[in-house]
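This document starts with one chain, in the form predicted alone, laid out as C-alpha coordinates.
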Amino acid sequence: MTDTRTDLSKSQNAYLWLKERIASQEFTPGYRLVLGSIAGELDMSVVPVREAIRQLEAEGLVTFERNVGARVSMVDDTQYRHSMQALSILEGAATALAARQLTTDDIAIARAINGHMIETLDHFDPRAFTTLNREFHAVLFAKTANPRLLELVESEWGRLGNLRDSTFSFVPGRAQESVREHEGILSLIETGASLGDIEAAARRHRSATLDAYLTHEHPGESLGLLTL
(Lines of atoms letter the chains of each structure in order from A and count residues from 1; the text may use other names and numbers.)
(Lines give C-alpha, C1' and ligand atoms only; values in the text may rest on other atoms or scores of the structure.)
Protein backbone atom coordinates (compact mmCIF):
# COMPACT_ATOMS: atom_id res chain seq x y z
CA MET A 1 0.00 0.00 0.00
CA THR A 2 1.29 3.46 -0.88
CA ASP A 3 1.50 6.20 1.77
CA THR A 4 -1.36 8.68 1.55
CA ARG A 5 -2.23 11.93 3.26
CA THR A 6 -5.13 11.54 5.66
CA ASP A 7 -6.12 15.21 5.27
CA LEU A 8 -6.89 14.71 1.57
CA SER A 9 -9.65 12.85 -0.21
CA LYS A 10 -8.89 9.62 -2.06
CA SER A 11 -9.18 11.36 -5.42
CA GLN A 12 -6.77 14.09 -4.28
CA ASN A 13 -4.26 11.49 -3.09
CA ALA A 14 -4.58 9.67 -6.41
CA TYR A 15 -4.13 12.94 -8.29
CA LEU A 16 -0.93 13.82 -6.41
CA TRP A 17 0.44 10.29 -6.77
CA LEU A 18 -0.12 10.31 -10.52
CA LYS A 19 1.12 13.86 -11.03
CA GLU A 20 4.36 13.16 -9.15
CA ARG A 21 5.07 10.17 -11.38
CA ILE A 22 4.33 12.12 -14.54
CA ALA A 23 6.54 15.02 -13.39
CA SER A 24 9.41 12.67 -12.49
CA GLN A 25 9.06 10.93 -15.89
CA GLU A 26 8.40 7.60 -14.19
CA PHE A 27 5.25 7.68 -16.31
CA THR A 28 6.61 8.92 -19.61
CA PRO A 29 4.63 10.41 -22.53
CA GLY A 30 2.40 7.74 -24.02
CA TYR A 31 2.38 5.62 -20.85
CA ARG A 32 -0.97 3.87 -20.45
CA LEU A 33 -2.76 4.57 -17.16
CA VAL A 34 -4.71 1.44 -16.21
CA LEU A 35 -7.34 2.39 -13.66
CA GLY A 36 -7.54 -1.03 -12.02
CA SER A 37 -3.79 -1.31 -11.56
CA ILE A 38 -3.48 2.21 -10.13
CA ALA A 39 -6.45 1.62 -7.81
CA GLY A 40 -4.80 -1.57 -6.56
CA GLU A 41 -1.50 0.22 -5.99
CA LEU A 42 -3.27 2.91 -3.98
CA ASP A 43 -5.63 0.49 -2.20
CA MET A 44 -8.77 2.28 -3.33
CA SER A 45 -11.61 1.82 -5.81
CA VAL A 46 -11.35 2.97 -9.42
CA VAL A 47 -13.83 5.83 -8.81
CA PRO A 48 -11.36 8.27 -7.15
CA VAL A 49 -8.66 7.23 -9.61
CA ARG A 50 -10.98 8.07 -12.49
CA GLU A 51 -11.69 11.48 -10.90
CA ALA A 52 -7.96 12.13 -10.53
CA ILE A 53 -7.30 11.22 -14.15
CA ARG A 54 -10.09 13.53 -15.31
CA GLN A 55 -8.43 16.37 -13.40
CA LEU A 56 -5.09 15.60 -15.02
CA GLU A 57 -6.83 15.52 -18.39
CA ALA A 58 -8.18 19.02 -17.73
CA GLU A 59 -4.60 20.16 -17.08
CA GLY A 60 -3.42 18.63 -20.33
CA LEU A 61 -1.21 16.00 -18.67
CA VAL A 62 -3.40 13.06 -19.68
CA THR A 63 -5.34 12.30 -22.85
CA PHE A 64 -8.07 9.76 -23.59
CA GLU A 65 -8.02 7.70 -26.77
CA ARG A 66 -10.92 5.67 -28.13
CA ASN A 67 -10.52 1.95 -27.43
CA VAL A 68 -7.28 2.64 -25.57
CA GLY A 69 -8.12 4.65 -22.47
CA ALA A 70 -6.00 7.13 -20.57
CA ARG A 71 -2.40 7.85 -21.49
CA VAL A 72 0.17 10.39 -20.38
CA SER A 73 0.06 13.16 -22.98
CA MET A 74 2.58 13.03 -25.78
CA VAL A 75 5.04 15.84 -26.36
CA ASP A 76 3.36 18.47 -28.51
CA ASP A 77 5.14 21.60 -29.73
CA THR A 78 1.88 23.50 -30.00
CA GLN A 79 0.95 22.71 -26.41
CA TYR A 80 4.44 23.68 -25.32
CA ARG A 81 4.19 27.05 -27.04
CA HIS A 82 0.75 27.68 -25.57
CA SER A 83 1.94 26.81 -22.06
CA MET A 84 4.97 29.08 -22.38
CA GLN A 85 2.79 31.91 -23.63
CA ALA A 86 0.38 31.45 -20.74
CA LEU A 87 3.19 31.17 -18.22
CA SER A 88 4.86 34.36 -19.42
CA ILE A 89 1.66 36.24 -18.60
CA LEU A 90 0.71 34.40 -15.41
CA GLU A 91 4.19 34.25 -13.90
CA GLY A 92 4.87 37.88 -14.80
CA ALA A 93 1.72 38.97 -12.97
CA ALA A 94 2.41 36.70 -9.98
CA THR A 95 5.99 37.98 -9.69
CA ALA A 96 4.81 41.58 -9.72
CA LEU A 97 2.06 40.96 -7.16
CA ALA A 98 4.52 39.22 -4.83
CA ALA A 99 7.33 41.76 -5.23
CA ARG A 100 6.37 44.06 -2.36
CA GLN A 101 6.05 41.09 -0.01
CA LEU A 102 9.57 39.79 -0.56
CA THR A 103 12.02 40.30 2.29
CA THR A 104 15.77 40.81 2.12
CA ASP A 105 16.10 37.15 3.10
CA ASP A 106 13.89 36.12 0.18
CA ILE A 107 16.05 38.13 -2.20
CA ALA A 108 19.18 36.59 -0.71
CA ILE A 109 17.77 33.09 -1.20
CA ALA A 110 16.85 33.81 -4.81
CA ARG A 111 20.28 35.30 -5.49
CA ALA A 112 21.97 32.27 -3.93
CA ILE A 113 19.96 29.95 -6.18
CA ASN A 114 20.95 32.02 -9.18
CA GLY A 115 24.54 31.72 -8.01
CA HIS A 116 24.24 27.94 -8.04
CA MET A 117 22.82 28.18 -11.56
CA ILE A 118 25.86 30.16 -12.65
CA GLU A 119 28.14 27.53 -11.10
CA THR A 120 26.50 24.80 -13.21
CA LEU A 121 27.30 26.57 -16.48
CA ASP A 122 30.84 25.19 -16.69
CA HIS A 123 29.59 21.60 -16.48
CA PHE A 124 26.11 22.15 -17.82
CA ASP A 125 23.34 19.78 -16.78
CA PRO A 126 20.05 20.94 -18.34
CA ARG A 127 17.85 19.05 -15.91
CA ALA A 128 19.67 20.34 -12.83
CA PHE A 129 19.62 23.85 -14.26
CA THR A 130 15.88 23.60 -14.91
CA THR A 131 15.25 22.44 -11.33
CA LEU A 132 17.20 25.41 -9.95
CA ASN A 133 15.42 27.72 -12.37
CA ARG A 134 12.07 26.60 -11.05
CA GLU A 135 13.25 27.09 -7.45
CA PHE A 136 14.44 30.60 -8.29
CA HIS A 137 11.14 31.68 -9.77
CA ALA A 138 9.14 30.00 -7.02
CA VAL A 139 10.84 32.27 -4.49
CA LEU A 140 9.80 35.32 -6.49
CA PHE A 141 6.13 34.48 -7.00
CA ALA A 142 5.30 32.32 -3.95
CA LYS A 143 4.11 35.26 -1.86
CA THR A 144 1.55 36.52 -4.33
CA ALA A 145 -1.68 37.30 -2.48
CA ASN A 146 -3.82 35.73 -5.20
CA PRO A 147 -4.02 31.97 -4.51
CA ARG A 148 -5.84 31.27 -7.78
CA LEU A 149 -3.06 32.93 -9.77
CA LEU A 150 -0.47 30.91 -7.86
CA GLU A 151 -2.40 27.72 -8.61
CA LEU A 152 -2.46 28.56 -12.33
CA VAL A 153 1.28 29.26 -12.41
CA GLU A 154 2.10 25.99 -10.68
CA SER A 155 -0.26 24.13 -13.00
CA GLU A 156 1.53 25.48 -16.08
CA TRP A 157 4.90 24.62 -14.56
CA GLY A 158 3.66 21.07 -14.09
CA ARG A 159 2.39 20.92 -17.65
CA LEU A 160 5.74 22.14 -18.99
CA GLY A 161 7.55 19.50 -16.97
CA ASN A 162 5.57 16.88 -18.86
CA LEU A 163 5.96 18.48 -22.29
CA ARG A 164 9.67 19.23 -22.09
CA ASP A 165 12.20 17.61 -19.75
CA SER A 166 14.25 20.79 -20.13
CA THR A 167 14.07 23.54 -22.72
CA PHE A 168 17.73 24.22 -21.96
CA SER A 169 18.60 20.81 -23.46
CA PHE A 170 17.64 22.31 -26.82
CA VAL A 171 19.09 25.78 -26.31
CA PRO A 172 21.92 25.52 -23.74
CA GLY A 173 23.25 28.94 -24.74
CA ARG A 174 20.07 30.47 -23.38
CA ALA A 175 21.15 29.51 -19.84
CA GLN A 176 23.81 32.24 -19.63
CA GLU A 177 21.35 34.87 -20.74
CA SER A 178 18.77 33.55 -18.30
CA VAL A 179 20.92 33.99 -15.19
CA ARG A 180 21.76 37.56 -16.24
CA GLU A 181 18.07 38.32 -16.64
CA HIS A 182 17.42 36.83 -13.20
CA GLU A 183 19.77 39.37 -11.68
CA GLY A 184 17.99 42.13 -13.56
CA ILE A 185 14.61 41.09 -12.13
CA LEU A 186 16.08 40.93 -8.62
CA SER A 187 17.53 44.41 -9.02
CA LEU A 188 14.16 45.80 -10.07
CA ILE A 189 12.52 44.26 -7.00
CA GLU A 190 15.27 45.48 -4.66
CA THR A 191 15.13 49.05 -5.91
CA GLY A 192 11.34 49.28 -5.65
CA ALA A 193 10.71 49.56 -9.38
CA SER A 194 7.11 49.88 -10.50
CA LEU A 195 5.10 46.68 -10.53
CA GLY A 196 4.53 47.23 -14.24
CA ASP A 197 8.28 47.22 -14.90
CA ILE A 198 8.76 44.09 -12.79
CA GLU A 199 5.94 42.29 -14.58
CA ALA A 200 7.28 43.32 -18.00
CA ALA A 201 10.79 42.08 -17.13
CA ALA A 202 9.46 38.74 -15.90
CA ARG A 203 7.34 38.34 -19.04
CA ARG A 204 10.24 39.22 -21.34
CA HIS A 205 12.41 36.71 -19.52
CA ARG A 206 9.96 33.86 -20.07
CA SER A 207 9.16 34.75 -23.69
CA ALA A 208 12.88 35.03 -24.52
CA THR A 209 13.32 31.37 -23.60
CA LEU A 210 10.44 30.42 -25.86
CA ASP A 211 11.83 32.54 -28.70
CA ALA A 212 15.22 30.86 -28.31
CA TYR A 213 13.59 27.44 -28.52
CA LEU A 214 11.52 28.36 -31.56
CA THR A 215 14.54 29.80 -33.35
CA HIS A 216 16.42 26.57 -32.69
CA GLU A 217 13.60 24.20 -33.63
CA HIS A 218 11.89 26.28 -36.29
CA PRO A 219 14.30 28.85 -37.78
CA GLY A 220 12.52 31.96 -38.94
CA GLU A 221 9.60 31.47 -36.55
CA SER A 222 9.34 33.65 -33.47
CA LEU A 223 6.85 34.97 -30.98
CA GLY A 224 7.62 38.64 -31.08
CA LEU A 225 4.06 39.35 -29.98
CA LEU A 226 5.12 38.33 -26.47
CA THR A 227 8.05 40.72 -26.26
CA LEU A 228 6.97 43.78 -24.32
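Go ahead and give the structure of the form predicted together with the DNA, now that the form predicted alone is out.
Below: the lone chain, stripped of partners and molecules.
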Protein backbone atom coordinates (compact mmCIF):
# COMPACT_ATOMS: atom_id res chain seq x y z
CA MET A 1 0.00 0.00 0.00
CA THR A 2 3.06 2.15 0.07
CA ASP A 3 2.37 4.67 -2.64
CA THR A 4 5.98 5.75 -2.71
CA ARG A 5 6.83 7.06 -6.12
CA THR A 6 10.07 5.56 -7.27
CA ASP A 7 10.78 8.44 -9.60
CA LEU A 8 11.33 10.61 -6.58
CA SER A 9 14.27 10.48 -4.23
CA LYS A 10 13.68 8.88 -0.88
CA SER A 11 14.05 12.13 0.91
CA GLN A 12 11.35 13.62 -1.30
CA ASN A 13 9.09 10.72 -0.52
CA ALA A 14 9.71 11.13 3.17
CA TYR A 15 8.97 14.81 2.81
CA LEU A 16 5.64 14.22 1.12
CA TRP A 17 4.75 11.41 3.47
CA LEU A 18 5.37 13.52 6.54
CA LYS A 19 3.57 16.50 5.10
CA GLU A 20 0.56 14.36 4.43
CA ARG A 21 0.54 12.97 7.93
CA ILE A 22 0.74 16.42 9.38
CA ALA A 23 -1.97 17.80 7.12
CA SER A 24 -4.25 14.88 7.85
CA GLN A 25 -3.69 15.43 11.54
CA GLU A 26 -2.32 11.95 12.03
CA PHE A 27 0.67 13.80 13.40
CA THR A 28 -0.77 16.58 15.49
CA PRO A 29 1.15 19.59 16.78
CA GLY A 30 3.58 18.50 19.42
CA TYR A 31 3.90 15.02 17.95
CA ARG A 32 7.44 13.83 18.23
CA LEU A 33 9.14 12.79 15.01
CA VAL A 34 11.62 10.07 15.89
CA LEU A 35 14.04 9.56 13.06
CA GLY A 36 14.54 5.87 13.54
CA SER A 37 10.87 5.03 13.68
CA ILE A 38 9.98 7.02 10.61
CA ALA A 39 12.92 5.58 8.73
CA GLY A 40 11.79 2.09 9.67
CA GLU A 41 8.23 2.84 8.68
CA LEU A 42 9.31 4.09 5.28
CA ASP A 43 11.93 1.42 4.87
CA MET A 44 14.83 3.78 4.48
CA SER A 45 17.71 5.00 6.57
CA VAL A 46 17.62 8.05 8.78
CA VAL A 47 19.54 10.28 6.42
CA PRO A 48 16.77 11.05 3.93
CA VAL A 49 14.32 11.39 6.79
CA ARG A 50 16.47 14.02 8.40
CA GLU A 51 16.62 15.92 5.13
CA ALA A 52 12.87 15.80 4.80
CA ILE A 53 12.43 17.09 8.31
CA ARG A 54 14.84 19.92 7.66
CA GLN A 55 12.75 20.99 4.73
CA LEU A 56 9.63 20.92 6.81
CA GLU A 57 11.47 22.92 9.40
CA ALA A 58 12.27 25.58 6.81
CA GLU A 59 8.58 25.76 6.05
CA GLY A 60 7.72 26.13 9.69
CA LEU A 61 5.79 22.90 9.99
CA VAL A 62 8.34 21.27 12.25
CA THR A 63 10.57 22.50 15.04
CA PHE A 64 13.99 21.12 15.80
CA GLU A 65 15.68 21.13 19.16
CA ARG A 66 19.29 20.19 19.19
CA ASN A 67 20.10 16.70 20.40
CA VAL A 68 16.49 16.28 21.35
CA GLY A 69 14.75 15.91 18.07
CA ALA A 70 12.00 17.26 15.93
CA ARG A 71 8.35 17.69 16.64
CA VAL A 72 5.42 19.05 14.74
CA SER A 73 5.21 22.75 15.39
CA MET A 74 2.80 24.03 17.94
CA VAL A 75 0.94 27.01 16.62
CA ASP A 76 -0.31 28.95 19.57
CA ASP A 77 -3.33 31.16 19.28
CA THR A 78 -1.29 34.26 18.58
CA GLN A 79 0.69 32.71 15.78
CA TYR A 80 -2.52 31.32 14.45
CA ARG A 81 -4.08 34.73 14.19
CA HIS A 82 -1.05 36.18 12.52
CA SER A 83 -0.92 33.42 9.96
CA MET A 84 -4.60 33.76 9.25
CA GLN A 85 -4.25 37.47 8.83
CA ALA A 86 -1.32 36.99 6.49
CA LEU A 87 -3.44 34.50 4.63
CA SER A 88 -6.27 36.94 4.29
CA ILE A 89 -3.91 39.47 2.80
CA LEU A 90 -2.39 36.99 0.38
CA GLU A 91 -5.69 35.46 -0.64
CA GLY A 92 -7.29 38.83 -1.08
CA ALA A 93 -4.56 39.91 -3.44
CA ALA A 94 -4.57 36.59 -5.27
CA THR A 95 -8.30 36.82 -5.82
CA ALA A 96 -8.06 40.32 -7.18
CA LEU A 97 -5.19 39.39 -9.46
CA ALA A 98 -7.15 36.49 -10.88
CA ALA A 99 -10.47 38.28 -11.20
CA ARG A 100 -9.91 39.66 -14.66
CA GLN A 101 -8.82 36.30 -16.04
CA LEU A 102 -11.91 34.43 -14.94
CA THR A 103 -14.32 33.38 -17.64
CA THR A 104 -18.06 33.06 -17.14
CA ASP A 105 -17.46 29.31 -17.08
CA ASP A 106 -15.07 29.64 -14.19
CA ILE A 107 -17.60 31.67 -12.31
CA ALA A 108 -20.29 29.14 -13.05
CA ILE A 109 -18.08 26.40 -11.63
CA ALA A 110 -17.36 28.41 -8.53
CA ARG A 111 -21.03 29.15 -8.11
CA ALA A 112 -21.86 25.48 -8.46
CA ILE A 113 -19.39 24.64 -5.71
CA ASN A 114 -20.90 27.29 -3.54
CA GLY A 115 -24.28 25.73 -4.29
CA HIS A 116 -23.06 22.43 -2.91
CA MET A 117 -21.87 24.24 0.15
CA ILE A 118 -25.30 25.67 0.68
CA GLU A 119 -26.80 22.22 0.39
CA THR A 120 -24.54 20.85 3.07
CA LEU A 121 -25.75 23.49 5.48
CA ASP A 122 -28.76 21.40 6.47
CA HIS A 123 -26.99 18.26 7.60
CA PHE A 124 -23.86 20.16 8.39
CA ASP A 125 -20.60 18.32 7.83
CA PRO A 126 -17.71 20.59 8.69
CA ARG A 127 -15.15 18.47 6.90
CA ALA A 128 -17.06 18.39 3.62
CA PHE A 129 -17.75 22.08 3.99
CA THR A 130 -14.08 22.80 4.45
CA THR A 131 -13.11 20.76 1.41
CA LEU A 132 -15.66 22.53 -0.76
CA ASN A 133 -14.50 25.82 0.61
CA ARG A 134 -10.95 25.21 -0.49
CA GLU A 135 -12.15 24.06 -3.88
CA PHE A 136 -14.12 27.24 -4.25
CA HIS A 137 -11.16 29.42 -3.58
CA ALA A 138 -8.92 27.25 -5.70
CA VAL A 139 -11.12 28.03 -8.68
CA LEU A 140 -10.88 31.72 -7.95
CA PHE A 141 -7.11 31.58 -7.60
CA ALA A 142 -6.44 29.22 -10.44
CA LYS A 143 -5.91 31.87 -13.07
CA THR A 144 -4.13 34.36 -10.95
CA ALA A 145 -1.63 36.51 -12.75
CA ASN A 146 0.85 35.79 -10.00
CA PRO A 147 1.63 32.14 -9.27
CA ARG A 148 4.08 33.13 -6.59
CA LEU A 149 1.19 34.36 -4.49
CA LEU A 150 -0.41 30.95 -4.81
CA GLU A 151 2.73 29.32 -3.51
CA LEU A 152 2.70 31.62 -0.53
CA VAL A 153 -0.96 30.91 0.10
CA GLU A 154 -0.39 27.17 -0.10
CA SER A 155 2.59 27.37 2.17
CA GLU A 156 0.67 29.37 4.72
CA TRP A 157 -2.16 26.88 4.66
CA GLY A 158 0.36 24.15 5.28
CA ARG A 159 1.68 26.08 8.21
CA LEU A 160 -1.73 26.27 9.74
CA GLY A 161 -1.98 22.56 9.09
CA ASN A 162 -5.58 23.27 8.13
CA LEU A 163 -5.94 22.04 11.65
CA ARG A 164 -8.62 24.19 13.06
CA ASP A 165 -10.41 25.00 9.87
CA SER A 166 -13.10 22.49 10.67
CA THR A 167 -13.64 23.88 14.12
CA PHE A 168 -13.85 27.28 12.57
CA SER A 169 -16.78 26.26 10.50
CA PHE A 170 -18.57 25.38 13.67
CA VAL A 171 -18.93 28.90 14.83
CA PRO A 172 -22.70 29.32 14.72
CA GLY A 173 -23.88 31.10 11.64
CA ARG A 174 -20.46 31.55 10.16
CA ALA A 175 -21.02 28.93 7.48
CA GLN A 176 -24.14 30.67 6.25
CA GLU A 177 -22.37 33.99 6.29
CA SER A 178 -19.47 32.47 4.42
CA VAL A 179 -21.47 31.22 1.47
CA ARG A 180 -23.19 34.58 1.27
CA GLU A 181 -19.81 36.26 1.08
CA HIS A 182 -18.78 33.83 -1.62
CA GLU A 183 -21.73 34.91 -3.69
CA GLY A 184 -20.85 38.51 -3.00
CA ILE A 185 -17.33 38.05 -4.28
CA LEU A 186 -18.57 36.28 -7.38
CA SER A 187 -20.94 39.05 -8.30
CA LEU A 188 -18.26 41.66 -7.73
CA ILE A 189 -16.10 39.80 -10.22
CA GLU A 190 -18.95 39.37 -12.65
CA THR A 191 -19.96 42.98 -12.63
CA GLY A 192 -16.40 44.07 -13.20
CA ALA A 193 -16.01 45.81 -9.87
CA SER A 194 -12.69 47.51 -9.22
CA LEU A 195 -9.83 45.23 -8.24
CA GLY A 196 -9.58 47.14 -5.00
CA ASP A 197 -13.15 46.29 -4.10
CA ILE A 198 -12.66 42.66 -5.00
CA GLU A 199 -9.48 42.44 -3.01
CA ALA A 200 -11.12 44.06 -0.02
CA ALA A 201 -14.06 41.69 -0.16
CA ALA A 202 -11.89 38.59 -0.48
CA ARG A 203 -9.67 39.73 2.33
CA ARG A 204 -12.57 40.51 4.59
CA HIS A 205 -14.01 37.13 3.81
CA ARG A 206 -11.06 35.30 5.29
CA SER A 207 -10.55 37.78 8.09
CA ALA A 208 -14.16 37.45 9.07
CA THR A 209 -13.77 33.72 9.53
CA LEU A 210 -10.98 34.32 11.95
CA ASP A 211 -12.83 37.15 13.61
CA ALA A 212 -15.91 35.03 14.09
CA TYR A 213 -13.76 32.43 15.78
CA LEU A 214 -12.03 34.92 18.00
CA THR A 215 -15.14 36.68 19.19
CA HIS A 216 -16.77 33.31 19.77
CA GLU A 217 -13.93 31.64 21.62
CA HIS A 218 -12.66 34.75 23.31
CA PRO A 219 -15.70 37.00 23.65
CA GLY A 220 -14.97 40.66 23.34
CA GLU A 221 -11.75 40.08 21.50
CA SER A 222 -11.39 40.88 17.86
CA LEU A 223 -8.72 40.90 15.26
CA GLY A 224 -9.27 44.47 14.30
CA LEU A 225 -9.69 43.91 10.63
CA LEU A 226 -7.23 45.57 8.39
CA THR A 227 -9.52 48.14 6.90
CA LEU A 228 -7.92 48.19 3.47
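Residue numbers count along the first chain shown, from 1. In this text, rigid core is short for the largest set of C-alphas that superpose within 1.5 Å between two forms. Predicted model, so just to flag it, every value in this text is computed and none were measured.
Taking the core as reference, the C-alpha deviation of residue 67 between the two forms is 4.1 Å.
Relative to the superposed core, residue 15 moves its CA by 2.5 Å between the two forms.
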